[in-house]
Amino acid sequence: MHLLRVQVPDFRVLKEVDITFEQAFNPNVFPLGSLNGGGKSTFLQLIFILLHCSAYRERHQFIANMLERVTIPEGQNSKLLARFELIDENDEKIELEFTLCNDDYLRQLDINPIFNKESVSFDAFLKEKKLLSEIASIEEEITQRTFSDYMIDEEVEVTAEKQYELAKIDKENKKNVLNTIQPLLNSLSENLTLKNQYYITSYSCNGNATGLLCQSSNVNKSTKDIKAILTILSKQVFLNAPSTQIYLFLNNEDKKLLFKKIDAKRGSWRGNYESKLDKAKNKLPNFLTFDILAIDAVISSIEKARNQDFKTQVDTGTIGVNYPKIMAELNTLTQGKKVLPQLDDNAVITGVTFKTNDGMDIYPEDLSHGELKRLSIYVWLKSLPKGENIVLMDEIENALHPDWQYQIVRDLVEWGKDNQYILATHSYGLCEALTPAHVKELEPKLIVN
């Protein structure tokens, strides 16, 4: 996929944004600049969350978190959130529009009159989501109770059995309520399909339910096509950014933790911003923060190369070249230093070590932040699926020497030549490595709230 154009009429600091990323430009790297507060990070996060999360229900909460302060203007029933133009691997143009709608929008659809007009609401989707979550929790509880051993004491055993029966009754009651809601939701979905719209999710803002819909303005595109496109995009868009960034797709309480004192009683890790960010990364597979050294990714890349060589030797009787190649590439990323795997007695890779060219050990404190970051970016990009990925990177220049900021453009192309890169940056050196036409700019706007 190649992202051709992004339009954002009005989202937080982003006002009347219309940026093109020309397919014919070489290299396929686009710096995105602005003053502090110009919305670069917001822009990248909005692209990532809409394209990475829309196809999967379990990621929809991140969309809701991102949009929780977004309202539809009074007197209107919809608001365009963002418009994307893309080119797929077959050079076919794809146009996607993400629109926020309120209940008035739904009530203008050709809904079966058997449904009460007041029940025609995005709130019904929220109720369905809540009921499904509660039913899943009860089913998990029932499963655990089914396979647990009751205590010998008869009185406790009766109590446990009673709780088990009550849980089953609660589950059936919730299923009955769900069954009364779903016919309406099916009718709404059918009507939206006729309008070539795909329902994504709903959220509550100021007590009002709001829905997010996606529409393809391409001729003859069906709702099924839209879902298929969103599923493909979810696997091909990536976000890499600093861990100290404020991420709009976290919930309000998690975001506030960045500015709160750590509770010593709860420990230095539990309940802080970094721990919440780690949980988000576990649910968003294409999201990675800039860590000092992505050691797991380094080890994975070495193991993969070693395993490929072993398979080659088994299949053909010849020694493979993948392991020497990956080690040679890793060793070019640091200045006068070698990266070597650490092995246990069973030849399992447990870590990495650094040595000078003459074999002397190098201690972790002797490695610069910039060297480790460059190494981390390299192994991360090498781990991405092959093909045309859309890679969004925020403040990539941090900790890099000006020469490396200039060099990083060439590095990105070399490490992932088929990818498209959109880089939020303050680096003149990075921008100077490209033509002025490559560089895109956002004008800072204040949030009126």
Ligand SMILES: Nc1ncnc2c1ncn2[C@@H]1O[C@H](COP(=O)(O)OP(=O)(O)OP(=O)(O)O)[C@@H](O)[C@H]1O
Given for the second form:
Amino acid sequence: MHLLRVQVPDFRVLKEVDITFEQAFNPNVFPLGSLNGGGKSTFLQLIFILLHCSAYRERHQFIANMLERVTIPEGQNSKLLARFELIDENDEKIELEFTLCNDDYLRQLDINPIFNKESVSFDAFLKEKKLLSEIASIEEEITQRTFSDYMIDEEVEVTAEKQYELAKIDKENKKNVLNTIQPLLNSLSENLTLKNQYYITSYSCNGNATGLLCQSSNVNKSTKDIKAILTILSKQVFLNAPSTQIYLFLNNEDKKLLFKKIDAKRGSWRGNYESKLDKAKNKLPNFLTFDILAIDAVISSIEKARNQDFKTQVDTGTIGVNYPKIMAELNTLTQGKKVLPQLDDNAVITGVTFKTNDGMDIYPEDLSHGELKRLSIYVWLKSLPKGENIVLMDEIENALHPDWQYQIVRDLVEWGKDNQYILATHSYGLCEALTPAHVKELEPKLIVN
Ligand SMILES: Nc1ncnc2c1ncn2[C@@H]1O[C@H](COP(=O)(O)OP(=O)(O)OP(=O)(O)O)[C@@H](O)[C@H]1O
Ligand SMILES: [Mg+2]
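Form predicted alone done; form predicted together with the ligand now:
Once more the chain from above appears, this time first in line as the rest of the complex follows.
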């Protein structure tokens, strides 16, 4: 997919944003500039979360977190959140509109009058979400208890067995409540489907239930088509950003942890921002922070290349070319240092060292911040699926020398030539590697008041 245009009328600091990313531009790399606080990170995160999370229920919480304080203006029943124009692999243009709607919107649909007007609300979806998650945690609790838990001694046996019975009753009660709201949910979904509105999720803002819907505005796409497009998009959009910044898609408590000191006495890492970010990363496969262990990634990419070559040899009788290729690429990356895999007696790669031109051994921990960053971007891009990905990168120039900031544009194209890159940046050097038309800017522009 190629992102052609993104419009955001009003989301946090973003007002009347309308940016085009021309498909014909070569290379497909678009720096995105603004003052500090101009909305670059907000913009990239909004694109990523909407496109990566919409098709999957288990990722909807990130959308709800992001929208937490977004309201619909008084007297209106909906508000356009974002509009995307994309070009798919078959060169078909797709327009997607993500709209926030309130209960007034639902009540003007043709809902069966057996449901009283008050109950026609996005609140029903919120109740469903809550009940489903409660049922899932009861089920988890029940299955995690082993038979031996009930056999330890007579007293425990009775209590545990009773708890087990109570949990089962609780689960049945919740299922019954769910069944009572199911007909309304079905009717709401059917009506939205008739309007080609794909329901994504709901959230609560100041006590008002609000729903997020998606429709395709150019051709009459059904909700099934929209779901299929969103599923493809979820696999093709990527976000790479520094770990020490606020991620709007974390929940409020987790966001606040960025400003809290780690409790040294308890030595706990569990409660800190990084651990919450790690947890989020597990659920967002296409999200990566720059602080990753580049060397682990280098080792696994060398191993992968070696295994592919071995497979080629088994299949065809001739050894493949992946290993020499990746070694040659890695050697150009570290400039003047040759990468040497370290093997144990069973030829397992246990690490890498770097040999300088004058024969000195350099260890990964001796590499500079910028060298490690360049390596990690390289291995990350190499690990992406083949094809046209939309790669969003925030503050890509951090830690890179101006020469490398200039060079990174060429690097990105070389390391993933079919991808489209949108790079939030303050780097003049990086922009100089492209034409002025490539460089996009978020208001407010540099205007002297
Ligand atoms: N609800 C809100 N409404 C309007 N503006 C907001 C809201 N919440 C945060 N902001 C503002 O949005 C800005 C954050 O924008 P963002 O982090 O996207 O900027 P940025 O261009 O990435 O900046 P930098 O270059 O410093 O990283 C802050 O200035 C903040 O005050
Ligand atoms: Mg930023």
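Here, rigid core means the biggest group of C-alpha atoms that superpose within 1.5 Å across both forms. The structure presented is a predicted model; accordingly, all values stated were derived computationally and were not measured. Positions refer to the first chain, counted from 1.
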Discussion item. After superposing the rigid core, is the C-alpha displacement of I232 2 Å or more between the two forms?
Written reply: no
Worksheet item: For E365, is the C-alpha shift between the two forms 2 Å or more after core superposition?
Response: yes
